[in-house]
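A single chain comes next, written as structure tokens; it is the form predicted alone.
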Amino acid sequence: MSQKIVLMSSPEYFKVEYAINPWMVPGTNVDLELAKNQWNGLKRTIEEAGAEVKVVPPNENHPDLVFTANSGIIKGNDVLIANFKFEERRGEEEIYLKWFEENEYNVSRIPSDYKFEGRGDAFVYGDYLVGSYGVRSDKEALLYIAEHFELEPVIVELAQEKFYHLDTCFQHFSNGHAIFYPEAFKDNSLSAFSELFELIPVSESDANELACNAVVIEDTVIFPSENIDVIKAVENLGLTSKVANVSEFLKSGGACQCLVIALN
């Protein structure tokens, strides 16, 4: 099995300077340095999990790209690149079109009428794409990407602006489990995704944790907290969790998986 290898972007610049999402109010204090250390503790409890990390270097103007999940959507060696909706994320997407030319990608992108947010709101899961829309991605992008990639789509609605993108809301695992938030979803059962995966909903207060914001490197799932009652259903399946406070980021609305994208 190939070395797991995912993308975050260190957190030099990161603040809250504007809202595009509930939990953002501008002008909350970020401790910078407190943010710096929980992103290096990030990163080294994934190198510890097994998976390497590429780094894209910060840029003074964009505090959010930090949050690298929602660069684009990658399948093997060709990647999408994301269609921010708020002009304030905007400009990321150059910097992360360039990061990925660089590193030798087949880069395109999607129509520039149709909103997408990258792996927050969809992955590529076997021969189906799974995703969202309705808060800050739109289906006819989702649906674009399915036949780019000629994969099967496998969408479904938002509900909540508070869970703005898929992976506030659903993680999935190695073992084909999943957790999710069941009233972030239009349907609540969350009944498209039932024949993928092994559904676990978790409450309203593990979902205001960010719980399903977790990043898996195979076995391992990283959280975002500790105070997450549904850690404990997922250690009685057989996987290892471990902990990495992003307390900081989550005044922007992202925890440990809108810190990062898989490569592989």
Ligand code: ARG
Contents of the next structure:
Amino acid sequence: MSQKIVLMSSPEYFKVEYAINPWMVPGTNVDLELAKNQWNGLKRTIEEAGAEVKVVPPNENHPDLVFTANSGIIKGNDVLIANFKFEERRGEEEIYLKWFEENEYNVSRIPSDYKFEGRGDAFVYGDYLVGSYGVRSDKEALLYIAEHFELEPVIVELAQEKFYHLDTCFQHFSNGHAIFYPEAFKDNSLSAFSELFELIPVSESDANELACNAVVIEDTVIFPSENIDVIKAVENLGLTSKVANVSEFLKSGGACQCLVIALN
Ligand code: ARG
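Could I have the structure of this protein in the form predicted in complex with this ligand, to go alongside the form predicted alone above?
Let's see the whole complex now, leading with the same chain.
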């Protein structure tokens, strides 16, 4: 398989100046030097795991642009750009659209009344569109995307504002296993996903560390903190675990996976 490529955006203008999820307290002091070091640490860990990192330039007016996971959904060379739920992030759509166009993707939009927040809430998995709706993204958006990309939708409803994107409460690995936080889903057993993944529940304490917001590069899983119990279980599956502490970004409700989108 060709080398994995991911997209990130550097945190020069990262801050918490508005609140669009329960993790965000406007005016919270972000230690920008620490945030930059943590971001570089994550980037380095991803590169050491064997992936190439491309970077979207930061933008002064868009502190949440660092969370590239929300840029859209990618299938091969085709991209559907996000329709952000909150006005605060809508300006990012043009920035991502331009980046994907300049990098020779076929870029399209979904109908503007369907809210959709990219890899935050959905990803392509073989012939399936795996996704969640109910907090940030709309069910109609996921159904539209599934039809556009000719995928079978496997979608579930989220239950809590705190776990507002699928990637805050679910992650799957290269070996078909996946971790999830049961309370984050309307159906606590996540039975809709059980055909596709071997599901491993995480504790509330792990969920609050955003354990499921781990980056997966082949057989390496990069977790956002050492204080995560499920790391042991993941190692016992034969996977390699790494930690890239991104505590400054948790102040905005995001961790490792939110800061990254896989381009292939
Ligand atoms: N502050 C950002 C927001 O609330 C964080 C986004 C995190 N991204 C993610 N893929 N979960 O929109």
